[in-house]
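Encoded as structure tokens, the following chain is the form predicted alone, with no partner shown.
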Amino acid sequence: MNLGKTVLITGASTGLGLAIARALMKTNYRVYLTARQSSLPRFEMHEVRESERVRIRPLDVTSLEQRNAIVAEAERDSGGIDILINNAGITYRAVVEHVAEDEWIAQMDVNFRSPMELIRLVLPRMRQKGAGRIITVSSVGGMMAMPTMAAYSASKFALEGAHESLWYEVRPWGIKVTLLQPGFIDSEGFQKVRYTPRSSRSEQELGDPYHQHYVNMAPFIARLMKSSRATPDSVARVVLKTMRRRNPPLRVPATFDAFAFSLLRRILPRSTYHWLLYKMLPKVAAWGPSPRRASLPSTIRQDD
């Protein structure tokens, strides 16, 4: 069989991962899939099978050891990864004041920093052909944030800015660096979001600073999820459009609301653009101070 370029993917057993291994799979790629070695088992339950152009390999992004070896394997036996798709991720829901540091590492280290050394391990094979693409999945909450999810659209933004100074970086040799950002997408593999201790003990306790934050937000992006027509397979083909396109851009907007928000950025003052996303939240009359709270002494609305 005439084999053809090597793809390394990243989180490809659930979600868009897997949507994409499964188109991946159609191709002449060579195809690494990987995934933690928990999430292994997935791959199975979805008739996701080694070939001679598959491989499936476990890779817990954030351990160094795994990363080298993901490397070294492919350049051994196929001269190296001529693409590389970072989808691996995690998300944190949670208002600033309920992320404690190990938090903030944890969500950056998957998100951005582990991406980021997958990236610098297979640059120099690239840099050595000449050619080489870099596909990050990044997110809408790569270009604007939302309440209750700051430190996972900090890992997003920091992703867009490493990947900006990339592009002019390698584009000397040809290689390509773009960001995908989907939006809403109707998938359970993108309703899965960690909450801290504190921010679960806040939408559970009625009197919570931070309650009506909570439980207004988590079900307003479930309904924008469910009610979205994209889905982990259209967005798995503009990810293979991406991929097939001679010079891709460094964005990509993945769904409608992704391109409609770049949009309303580039259109609107952005006092005006931040005005309309607020009255757009859900509920946000009900959020900060109640009258309850609000009477009581200082020391006591600190103790809430």
Ligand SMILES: NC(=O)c1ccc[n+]([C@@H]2O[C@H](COP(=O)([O-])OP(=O)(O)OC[C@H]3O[C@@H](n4cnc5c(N)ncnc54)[C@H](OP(=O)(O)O)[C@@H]3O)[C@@H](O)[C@H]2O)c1
Contents of the next structure:
Amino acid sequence: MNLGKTVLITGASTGLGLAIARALMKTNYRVYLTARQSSLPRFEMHEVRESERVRIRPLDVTSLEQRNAIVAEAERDSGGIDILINNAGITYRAVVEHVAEDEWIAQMDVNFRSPMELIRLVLPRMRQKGAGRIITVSSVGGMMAMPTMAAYSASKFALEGAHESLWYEVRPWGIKVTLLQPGFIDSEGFQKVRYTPRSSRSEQELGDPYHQHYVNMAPFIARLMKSSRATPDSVARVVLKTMRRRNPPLRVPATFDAFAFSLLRRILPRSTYHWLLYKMLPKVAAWGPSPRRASLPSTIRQDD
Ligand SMILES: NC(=O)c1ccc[n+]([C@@H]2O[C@H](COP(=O)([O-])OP(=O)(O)OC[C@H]3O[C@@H](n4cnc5c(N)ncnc54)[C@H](OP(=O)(O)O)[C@@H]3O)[C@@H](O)[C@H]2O)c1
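Rather than the form predicted alone that you just supplied, could I have the structure of the form predicted in complex with this ligand?
Up next: the whole complex, starting with the chain shown before.
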């Protein structure tokens, strides 16, 4: 069998990762499908199995030991990773005031620090070969930030900045760097959003200053996802197409809304853009202080 290039994908046991994994299995690439140890049984559940070309390996992206092990195995057995797909990610839902220090760190650790560390591991071999591709799943949240999504957006904005630098840095070796930007996908993804203890409490408590932010944003986002025509499979097709493009651009909007938002952001003056988006927030007039609470002197507004 003529084995093609070697691809490694993270977080491949669910959602978009699983859809990309399935699409990769129909190619002649040699593929490393990875997921956290506890999620590996999902591959069998979805009838995704090892073969001559497909290896299933544990990889918690935050684990230095597991990152080293998988990259070493690929270098030993197939000359190294030719295409790295950073897909694994987590999402916190919380306003800035409700994200504690360890939660900022956890969000950045999975979505930003770990993919950058994987990239650092695969680059030396790619430079030696004078070829390679890095495809990292960013998000519309990496070009525009929504209320209650600060930590998530911060992690994706960080990826965007780091990959922009990387694009210039590794171009002399012919290494192609792409940020894939999906918008809303009709998937389970946002059902897995994590609440912080404070954001969870605020969503439950009617009198909490940020209560309206949560009770309006959560169903708003769920509706946008449900009504989206994009699916994990349609986004996976964009990934495969990007892998095959001779000169993929740095940023690839992967859904129609991502394309529309990037266009809006480019053509509208920034202040108009932010004003428009603020006005589009669900029931935003009811957010924040009620008229009575707002008129009280700040010293007796104890909940602020
Ligand atoms: N769904 C959307 O609408 C949307 C929109 C824009 C961008 N994205 C991005 O698309 C990517 C995939 O998201 P999804 O929608 O497919 O969500 P998902 O189903 O929750 O998939 C996320 C994957 O990341 C894995 N993961 C989490 N922490 C990990 C860790 N420490 N090490 C290894 N894997 C880890 C999860 O594995 P476990 O099950 O083991 O936790 C899961 O397989 C993410 O980067 C996300 O930010 C999604």
